[in-house]
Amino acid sequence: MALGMLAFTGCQDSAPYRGQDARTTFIDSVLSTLTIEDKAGEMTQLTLDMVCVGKPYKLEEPHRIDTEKLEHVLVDLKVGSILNCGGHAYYPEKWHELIGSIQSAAARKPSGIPVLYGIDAIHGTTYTTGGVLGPQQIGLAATWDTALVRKFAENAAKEVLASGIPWDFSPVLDVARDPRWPRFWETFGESPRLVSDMGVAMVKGYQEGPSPIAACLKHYMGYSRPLSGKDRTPAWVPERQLREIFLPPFAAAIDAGAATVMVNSGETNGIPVHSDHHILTEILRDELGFEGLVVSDWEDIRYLFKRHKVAENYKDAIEMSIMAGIDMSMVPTDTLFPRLLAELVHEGRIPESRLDESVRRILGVKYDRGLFGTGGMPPPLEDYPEKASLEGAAARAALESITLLKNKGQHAIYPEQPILPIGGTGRILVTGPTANSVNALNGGWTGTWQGTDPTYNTPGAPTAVASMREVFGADRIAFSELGMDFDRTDIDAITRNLSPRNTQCAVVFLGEMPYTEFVGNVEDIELFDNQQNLVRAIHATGVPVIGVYVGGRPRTLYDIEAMFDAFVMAYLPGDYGARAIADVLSGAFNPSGRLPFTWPCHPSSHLTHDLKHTELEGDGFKPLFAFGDGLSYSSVNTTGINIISGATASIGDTVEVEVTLENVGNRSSTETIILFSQDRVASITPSVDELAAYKQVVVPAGATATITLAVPTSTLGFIGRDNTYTIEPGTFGLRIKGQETEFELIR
């Protein structure tokens, strides 16, 4: 029985469902009419390149649709899914006449099923060109502010939505735990606690705001610690520490409600998660209740036989991954995988109604977004955002996420205070490979999957050696341009007349250029010789040296660290992240951003927060900065810590603990308590500390405070040596900066 879209029209409102019985029955009506090659093509996802002129890669410009292959794809293969871009950003207009061209053909098809569009929106909308983009997610956890985290994936959503794109592949809740890994800076850094608590705000802010787009939980699990530290190589987690440190973000925020979920590309154990029923289907769908779409990541299917050697063929791999329990494949450049599914349920391989449970989970995802009673159309243009009303969140993200790690700054000359903010009215020169770079600010995923041509940035966005002379005044700034591979003459041109006498001080922006995935692949996180010796250079000459590093992961520079009078970390920190460190440098914010990671001093020795005591053993856990770590420009100090719930709690209790704070400065501050506790003695060899609750507040210039946070006890378990939670009585320490005290946990 052929639908056709104008079946569907008027049969659902465009909002959410109503009920989960009428939800049912629609979606129940709809599987009954499809053959089994329908719903091999609605498992199945291609890109964009796949339905354009020219071939994939290499599509003519300008982009625009080839029709045959559109009518192959859509009506003779019956695909259900398409994603991406054509390889860079299009503006809003061009969105709606591609998305609009693949909907209509979709009307088309034997059951006029409209086609769910993906795409990766990652720190707003990456591939729409003048769109608002803000802070890549290590710099949002930055800020340690959920409220602000879900607000800006709101806005995210609105602009989205309205190009026509019902579904995003956000957030990333890997946990980063080894800085190597090329896709750091995507995750919400090393806490599962922090990691859990952001994933939730954004998965929130994508799918209950006033626009509501499906989220994607990528990339479960374990993606984030290869061995070897490079993307998609082996990693080995015992199944322990995977339920202790990966599973809990997706967890959480299956909770909170997560749509879709895509699966890690590579290998834990020796088992490609592709192809892991125990991963897949034991944990994520009998253990967690997850019901929602399971999509695979780009080309993984094939890849268990071209690259993890696991299956014989294609066939076998589609086998073994659909049994495994994905529901979507991301071909994404082929069309034999749901002829190949086809075969593999005629033959009686797979069973038809293995097919149906994931078709009926496509069908909800396509149902809640709305598709059914839209066609899948984008909504009026005149109907898009002002981008004045989307920028407020991203831009103040950018701000809350800078970091002041060093303000010591003590120089000869000025003795009478730190460094920053810079003040007077002395020349200050800009210089490195980053200061005068849009692309470094925003990373990967930006215009282009690698973030790097210039050709596809927001039209008008500042790089920060704009913004430095929009700030201090361009008579101020003395700029030296320098790429990423200059040496030890342009070093030398620097410096040559540069002193005290005519220069106040030097900000010199270290970092990385744009990478993602493997093209991200180090040897060592050691930073770039030639920058360690532009900051030597510039400390000799005797003017103070303010380092700003604009990346995604620590670069270790131990050796030239003394040499910073003062450090901050922007991170990659979007298209305001210029201003937000220029008004940070000014002063005319006051830093509060807070380290989502650990800095090592050295390229081995990348251990986290929540490391074993024994790892204290010989020169101890030395980090260049902690985990927690950033000063503001009027210092919040924690003068008490008292539990106010009692010496003793029974499990199931919740200690509340009261802390005293003083700003010591003459400014208001942002302070951020992190409180951290430790098991004393545990089953499992317990951490040295666990992040166990955090809350921001406003402490005025020259005032006390007193703040409560709650620490629930059913949070203070772990994963015992039965691969189950527990939680165990006994005394527990509660830590903020210097100040301790303990309780007792009793049955």
The other form holds:
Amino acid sequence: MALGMLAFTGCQDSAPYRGQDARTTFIDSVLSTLTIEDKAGEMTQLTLDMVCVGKPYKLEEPHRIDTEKLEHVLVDLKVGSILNCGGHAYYPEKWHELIGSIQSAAARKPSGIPVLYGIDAIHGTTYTTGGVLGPQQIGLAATWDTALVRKFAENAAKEVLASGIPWDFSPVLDVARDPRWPRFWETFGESPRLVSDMGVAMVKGYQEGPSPIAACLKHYMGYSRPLSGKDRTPAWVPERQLREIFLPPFAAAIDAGAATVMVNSGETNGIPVHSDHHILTEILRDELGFEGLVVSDWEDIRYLFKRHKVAENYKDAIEMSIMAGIDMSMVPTDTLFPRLLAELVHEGRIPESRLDESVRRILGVKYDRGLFGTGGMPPPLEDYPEKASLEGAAARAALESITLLKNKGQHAIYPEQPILPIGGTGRILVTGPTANSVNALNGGWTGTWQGTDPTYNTPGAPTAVASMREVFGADRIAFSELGMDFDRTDIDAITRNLSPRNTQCAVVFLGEMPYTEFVGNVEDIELFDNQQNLVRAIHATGVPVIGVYVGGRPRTLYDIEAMFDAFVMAYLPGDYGARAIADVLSGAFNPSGRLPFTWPCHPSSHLTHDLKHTELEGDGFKPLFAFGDGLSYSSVNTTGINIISGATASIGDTVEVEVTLENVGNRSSTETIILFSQDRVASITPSVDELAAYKQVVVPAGATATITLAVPTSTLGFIGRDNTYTIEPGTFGLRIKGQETEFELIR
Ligand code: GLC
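Moving from the form predicted on its own, what structure would you give for the form predicted in complex with alpha-D-glucopyranose (GLC)?
All chains and molecules follow, beginning with the one already shown.
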């Protein structure tokens, strides 16, 4: 008997059977009532457009529920999950209206099971208008501050849940190895270790705060390494590298309790991951022990025959992906999936027990998110959290992300003073295509999918030039607006009367306008010619040039780098980014950001910090800026590296390294001490550097601090020739900036 009339409100408190886990008992009890069609419906996720008035991707405004469509999707098709907005962000009131209607209709499903609603809130609550928007992940990584990232995620969860949404398709745990890749900025950078630490922090923030939501690790795995650098194109990642570089962040976040995983849309080594039983079941389930929900990415089961050509038709594709290990299909705009899946079971091509596995995992997420107690209904609107109580972490993360990469010393007008922070009272020229755009500061997945429509920006969020005026005084700022397509005429107009006699410095805002996924594919990652010509022209006037790069991937600017008197990487700092940039340029905040990736000199020379010795030969590796680079307005000397736990360590020991920091400047400084290890000889070619440990400390002006970092020798291994984790005895180097030492690792 279906549970149809049993509306799931409050029934989650069902008394646990003696000796049985209440959760398992409850899930078993629900599962036992479901038909094959109910189960196929639970494994189906449709986009919001499918239940709204209008056509998918072209909804009628204002977006509103089409009750007929809703009844068909939920009551007839028994769909278990809905995702996304209808193309743009909504105020909380609208979310409550939409989700309230959906869950009311869900109670009329034959099973009565609430809908699990998912959203891409990837840098704060990106599809709730007026919500807190912090830095994108690439900027969060630049803080090297996992505690702050956890707090930021915890606050984001409060807003996402307050909109009535219990599932967030975040964090991205792809490891960014190629700056051409258009989702580089959605990652925590190039280091599997930093990505793992930041991913764990974000998962805990989402899932263990006062308003927990389900996290979703994506895009499992190998998605960030397409040979072409273009989104969703083939990646060749041999098993050893897959396990060395791309698997660790997912393993760490699964160990941290992540509830769900989303699958890589691409193909790895000729096999679309959505059809790869080895990756989706043998590694994810059998090796990592993941017991949560695995959701496909957008339309990727259908793409097995439409794009990848590994299936003759949709039905074959469904069989292939479900048997590989997919639990839920993000369909998201056709209604065939549940019917074809049910047919496959009736025909014996998929055993019902396979559906039971997936439905248990889906019901598990719904149970853990309390949907059976609340019926999935949004919390009372009056409980929506005060923005002021949430934005501190986002604003702080924006400040801590800003990375000062160059700051030349002498200054013509102000001798003995570096160009930054900007002192004096002279005129400041502000120009460049990202100087007056909130969209540029936020990037994709902001208000809209591509993040390009100002209509849906946070009301009142300042642009960079607005904050420059606020911090330096409007009368000091001379602003010359430029669009992305400015030309020589525009440049001439700016430089015609520009001179050190009338202008103290020029702050030039460079970079990119928002994009995500295939829309951001590029043929070349050199910085745009017009932006390079703008810098050349301003430099030629003799006015000092301060470059501020707003963007999520390191476009190359080798030819003009020498023309910058200072260069700041702002990444995609979010709604609080404009003020953060101005506060760093004014010196109100002492910059502490450190690059989470390697900034290449040339478009075709993108290597990473963990390159191999053969890549060092000749001029092989000369990054424009290195992984971990970042300056502050202090002068902190690092001296006296010393292994305090002895020059020999056994496998299983922890090596403790101390180093002395002396702040000889006149400002307190937050220093990130980054310790690299070097395996001198190994059975797999050792990397030149591996990130072994890092720690953040505040060193007051004039103070000296001795800091200890711990390196568990268990972390000094690698994936060996047999594709298993291997630790080999031998000599290991340890390096912090220019300070080096070494020790012997013995069995
Ligand atoms: C997209 C993205 C994925 C996102 C999903 C739902 O195609 O690849 O990151 O979570 O669809 O919007």
